[in-house]
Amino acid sequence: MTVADLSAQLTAYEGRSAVLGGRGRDPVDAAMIRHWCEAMGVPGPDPAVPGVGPGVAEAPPAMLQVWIMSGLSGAVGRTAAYEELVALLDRAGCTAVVATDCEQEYLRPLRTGDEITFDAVIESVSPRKTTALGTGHFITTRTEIRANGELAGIHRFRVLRYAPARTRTASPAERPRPVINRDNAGFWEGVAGHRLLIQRCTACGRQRFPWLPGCGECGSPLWEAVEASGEGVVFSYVVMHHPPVPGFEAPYAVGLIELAEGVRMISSLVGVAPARIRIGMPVALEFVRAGDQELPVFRAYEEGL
């Protein structure tokens, strides 16, 4: 299929719809917006609105896609013309996906005891374009938001479908560096002797990492270095696989390392195929020379090998 072929394909699905029928999954209610104003670090609204009546509050507008998001459970009345256009971007190799921006209109307050209700139409596929993450098509969406039946906002989102570009296997040489400054210096230190130290505080007695300048816990600027073991389990983790990242060959494996000691720290994991690693797995510290860099990793122990 040319490019030529595969746009004009592409164009015919501008106008269709992506989503008939819509229901947000809960009426606006107060914890959701509460548990919003938390991440976002922004003051809660007023829990009544002036002539609406008491208990009824108003949510922040820039939570409009809130109420629309589906969750883990897929997408409620996707049609199959926006299925037919996924499928058509497979199979000319655009089998990646990632969210570019986002456009809203604000008509109506959305306010707690809403019903919500949407559509969705796809309002452009863009011709082919060549990006850092690879080349492909832009495909944008406009939903209608209503509450109670009454158009309330209009939100655009947009996505970019791609070819994954080829990129080339680094050495673990070209891994960034890290940032050594005055207040961490002594942990990379350590690390070049092949020791891993973290801080206690001589005041209260709290340790700590990663390494910072006085105490969390009762603000005193004393402190000691003290070696950890190394042991530890896997706290949480992520599997990486793009955007690709110089020294490291993807899928490879970042974990939140709870050590034996309390303390927590990101580091690589490895011994382990990424697929098979879990929460709770023990760990123990290893290191790697990088360059003329060394730097902690832990290595993965399935139980019962």
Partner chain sequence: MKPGDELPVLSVPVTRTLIVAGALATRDFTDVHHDPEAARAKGAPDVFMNILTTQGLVSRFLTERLGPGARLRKLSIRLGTPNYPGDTLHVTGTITSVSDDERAVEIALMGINSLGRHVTGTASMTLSPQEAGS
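Now show me the form predicted in complex with the partner chain; what you just gave was the form predicted alone.
Coming up is the bare chain, nothing alongside it.
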């Protein structure tokens, strides 16, 4: 099935009922209120709320959804339409679920002893979205919650059903290959022999990197290759978390290295946790092998070590 086909199938569920004639497992009760209050760190249910009645406690409004949760024993009163929607997403690989939004309106307080009933509608199903967790679809439902038949609250809930982003060890052999051409071939020949070569203009003496056919200073096409010492400092850097790139295991650091010779180059920063990298940190050249390709990288050294 194409992405568009799936999206069209999913959209057809908008407006359909998700739960019809749902019933809370138990009436609102003081024990559940107490569990909730203890977990959240708020005072427990007060059975002496004026006007509520003897021995009756009011539930915190934010517990609204708790009374309609299915629990371990399975969903309460879900329609075939909702089950089909979930099955369709499961088959598309969207087997994981995470809640993202919750909007609630509290119309009448819930009190111990209240019998809870509810109905829910599938309000919307989003097109395919890619998130940090994985790619999937957002489903929004709107639930009307009643206490002893009286509308007590409106609960709009959005979940992301997604295919988990694969977590696996990156293989360095998968790293992208450099584009080697007539202008930079000498640089990559140097790397193959574990030498970091930069260019020096033989007309004006200016050193340059990356490799170019002419001098940016004086325009001369004459140059010679000189070997850099491999010493430098972190001039700037970024830490990559997302998106995933083949051959790299996030988080990883990409540095703009200022070489002792004064030119700058972009390369991997290794040897220090990305969060501990600092501008000005000293670095030294190393070579790593990625499949059949040698690559220059820089090992960072924390101050005082």
